[in-house]
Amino acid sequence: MLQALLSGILVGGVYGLFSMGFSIAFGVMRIVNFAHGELVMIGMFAAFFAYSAAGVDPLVAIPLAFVVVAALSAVLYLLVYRRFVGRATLQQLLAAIAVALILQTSATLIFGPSAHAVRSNWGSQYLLIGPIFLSYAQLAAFAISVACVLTVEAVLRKTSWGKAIRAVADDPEAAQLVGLNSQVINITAFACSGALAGIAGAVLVSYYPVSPHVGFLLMPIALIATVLGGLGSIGGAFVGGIICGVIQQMTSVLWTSALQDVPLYGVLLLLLAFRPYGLFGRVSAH
């Protein structure tokens, strides 16, 4: 129990980073990214390009996962997204299906339907603390989700461009009156959110394998933590994605790991009907 609830921990640590970057989409522009799993596919593929290529390491690589994806939202924003905000749900989620099954088809064409694995050495050892065994890739990946929450909240917080973020995701209208411009802050808002996406590909392939179908496979998560959390809660849609993987670990350790996923698709349905806002949002962020 202890080593699958530390398991899920450093697991749910990249969870929680690639909700953060979901999260921040719809807590800025109100957008339910549906293609945020391929843009985190992207990323995984970009580091796995990196070390296949040149032999450099997946976390070595995540200043290029990072500016990838980060260019890629900002020009998908710009032809497809800005487009859609303010529209209504079903639009945005028409849209973005679309754009996450044309990213899965290029991936696919460009690197085949298999799946690839990076295999260094130190990412395929393990740390032992008397019967507990961890990763030190998923260790590394852990501390870079930390830093990285971390670092979003103090940019969020304290620099003039986090306080502008937020005062156009309570009140976009109000803060044109004041001045700012809201287009310009979606777009670097949606290159952060996708940012974020890329980080966590960069950490997530260092120990777990990529192929162009992995972005819907992790999709699901990221909406169940962002809820979870509590929807346009960066922090919040953090520790959900802990929650995710600690549920995803308990389960496979109580039951089975086939079905590992079917008590996180019961929270959501939980939290939908009694507390829709989730863990840490406030009551109007639904």
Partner chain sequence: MAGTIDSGAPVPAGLPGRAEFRQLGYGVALVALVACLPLLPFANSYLIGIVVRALIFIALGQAWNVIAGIGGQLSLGHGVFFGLGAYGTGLLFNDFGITPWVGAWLAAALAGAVAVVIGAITFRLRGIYFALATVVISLAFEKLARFYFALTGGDTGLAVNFRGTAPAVMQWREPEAFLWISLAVVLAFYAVTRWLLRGNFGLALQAVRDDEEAATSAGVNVYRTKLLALLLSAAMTALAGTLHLQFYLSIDPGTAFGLSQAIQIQLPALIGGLGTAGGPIIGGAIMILLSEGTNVASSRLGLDGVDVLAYGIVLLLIVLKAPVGILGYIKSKRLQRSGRAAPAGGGD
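Rigid core (definition): largest C-alpha set, two forms, superposition within 1.5 Å. Numbering follows the first chain given and starts at 1. Given the structure is predicted, the values throughout are model-derived calculations rather than measurements. What changes on going to the form predicted in complex with the partner chain:
Relative to the superposed core, residue 213 shifts its CA atom by less than 2 Å between the two forms. Core-superposed comparison between the two forms: the CA of residue 82 stays below a 2 Å shift.
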Contents of the next structure:
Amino acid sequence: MLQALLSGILVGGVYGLFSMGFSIAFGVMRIVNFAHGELVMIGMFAAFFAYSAAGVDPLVAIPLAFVVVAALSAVLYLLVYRRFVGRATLQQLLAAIAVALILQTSATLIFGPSAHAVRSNWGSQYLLIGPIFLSYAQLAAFAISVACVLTVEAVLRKTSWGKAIRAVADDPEAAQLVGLNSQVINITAFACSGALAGIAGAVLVSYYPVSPHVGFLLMPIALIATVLGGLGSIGGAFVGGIICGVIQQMTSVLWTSALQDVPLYGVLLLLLAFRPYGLFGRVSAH
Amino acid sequence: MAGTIDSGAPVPAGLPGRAEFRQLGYGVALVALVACLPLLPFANSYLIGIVVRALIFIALGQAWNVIAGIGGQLSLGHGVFFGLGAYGTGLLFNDFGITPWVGAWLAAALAGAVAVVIGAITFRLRGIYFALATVVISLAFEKLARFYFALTGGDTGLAVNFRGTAPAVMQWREPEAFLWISLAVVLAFYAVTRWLLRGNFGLALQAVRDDEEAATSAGVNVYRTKLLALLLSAAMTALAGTLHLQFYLSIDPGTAFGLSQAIQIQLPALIGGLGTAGGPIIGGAIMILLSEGTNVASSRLGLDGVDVLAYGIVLLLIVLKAPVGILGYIKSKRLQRSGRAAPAGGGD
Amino acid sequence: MARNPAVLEVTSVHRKFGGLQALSDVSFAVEQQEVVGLIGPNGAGKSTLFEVISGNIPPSSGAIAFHGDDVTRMAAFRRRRSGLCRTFQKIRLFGALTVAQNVAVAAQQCVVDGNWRDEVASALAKLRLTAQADRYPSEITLPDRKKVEIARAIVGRCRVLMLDECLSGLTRDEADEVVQEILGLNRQGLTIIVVEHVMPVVMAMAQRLVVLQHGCVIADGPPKEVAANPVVIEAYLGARHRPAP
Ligand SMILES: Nc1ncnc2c1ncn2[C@@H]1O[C@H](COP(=O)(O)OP(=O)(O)OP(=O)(O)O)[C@@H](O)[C@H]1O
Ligand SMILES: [Mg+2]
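Alright, leaving the form predicted on its own aside, put up the form predicted in complex with the partner chain.
The complete assembly is shown below, putting the previous chain first.
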């Protein structure tokens, strides 16, 4: 149990990282980016290619994944999401699903449907503490995630850009009135949302094999973490991600790892039905 | 919509206009053509098979259109009902020997029951949250279907015990019978859609779609109306699922519950015109051209999944460029020409 | 005062939106066939009070009684079916349905005896909308749309009609016409609550005024008395100095 709890927290750190990206896109622009999992998947492929082509460790390839996915997100924003800013509409959701489908099938056509794994020499080593063993790769992933999250939080709190983002996420209508919700804020916020997905992808690929289909496994986690943390609460999504990781690991231990996501879906349904503003979110009218 | 809603229930409907007669004529001719297709000299199994696939596409689109187009509730989880129809019929036949003629209705009833449970949970939510909840439910079904392989056949899926041509268990070697069955289903679903567009229940349902608060203040039980519409839509989807199973003789978790299936169910109505009776038919016909074209391309290129890529691109183009679909577009043009503003949705 | 039993009785209703107290301790009663004017500056809580009475939003506390029955927990659609009807300040017609169908939606649910088609026809006739029956809301004029809202509200069983600014945006002639329709309905036995900003119109229509300010009832009585009430004058003068949103 303790083992499951600890590895859940470690895995959840990475979930929290890309969930924060999802939460930024939702909080600032009310965009439910159904393709967020595909952005993580592309980050994973970017880092995997750095590894297979040049032997670079995925963690060293983080800047590459960062740049690739941030740029892709900016392009997606300009081509598609720009039209839907401020309204989480069904049209927007359909567009995002289409983007997800296009990215996923393109990846399948280019890379093939099978999974690729990175075999670094330290990735399969474990730290033993009494009966508990923790993978070094997961420890490193967790440490990097926490570092990134702290950086993002600091940027959001200290810089004027970050303050603008938080103001918009907090109350989009009021922010619109004072002219904060500008195109520049939006595009940078969306790129930042993608960048977090990219970093998470590079980190994740160091211990988790990449295939074109991982996106569909990860997107619900980002959604659940964001709802858990409270819609529009960017830091809350990180906590939500950790909770998701723990629930998954607990399910693996107590039930079966093949169904580790099913309780998560149940949690999301219950949350949406009874606490749509999240465990930590404020209740506001509509 | 020209001619359906506007000659609606409360006012005594006038004599159908000339345009309506012409439409009716085209409709009858088209149905006759499809029904007599096997008699034509150039017909072969390949061609008839394509038409059957098109009709199944259309039936699924019509079923989804009930809740999404007429009811305004964007369900992304219709794969669940499709899968329940297909798996339900198949399991009842393989394990209990129940003929699909009966099994189809049992599976549809099961799908309806599941729809009521899903609706009871998710209709507390509106719009996008309802859509997200339905996605998650279909993901859960896919996972469960893959895991409980003793029941479902796991990843490889379920294959119907084939007995050759055996009408008593809805099996034929040749596709003609499926042509007639699926044509009948499409016609029945078309009638249901027309009834919804002008009948009492359908009016309440459209009111709920247009404005839930105003519908409540008009005395409409919004929750019950949505629930009944979902039940109807789910049962229709399950019947189309049975048709799919009997025609292809197999079903697997990805085909049944996967997201790309959910999207295929939506495309006919989205392409043709959401909330219209004719939309899914036009959309389904376009879909089959797309699907056949990409299949040819895939086999030429030796690549798999080109069709799903094409669906994604079409979906994106529709949402960005023609959110009202083909019929909606034609209608707004026609209204513009006659100097009237377009009403907000619905149509024929 | 107690000539008739109260048709509608609102008892210390409170409603909060986050930190905002939109209604606080609102109590008043409406008698059979009365026309009550509900007035107050912008944001006073008039529309919110209608939402609470009609059941579209629940009160934070307090009770609503209709014909002596407590309906505080009754679903909004049931209240409408039992005759508690309202229109919306911002017009909310069903855009894809024709005028006749808009009214028919309510008639199918709320006509208890008789043929609902006849009721639709008579509601449309009462408001002189018969010629527009087959048009869509987007094809008719603003006054006609307001009248469709009213027709949808009165069709079937309707005992209390709550009208939320159904005259705003109309020219004087158009407004006069709608007022005449409303008074005609009242003569046929309907109890009416009107929210209106144009004071002369309210003074002419209403037999009694209830004044709301910051969610509180600050006056309740015959129009002449209320108009002379210094507290009300102060509220309106204060409001006039503020720019309208
Ligand atoms: N759904 C809501 N969420 C939050 N605040 C609300 C909501 N509805 C109304 N309010 C607030 O409650 C107060 C009362 O609003 P209401 O619409 O009842 O006023 P009103 O008297 O109808 O004003 P007006 O004359 O402008 O129509 C306002 O400050 C308004 O901003
Ligand atoms: Mg108001």
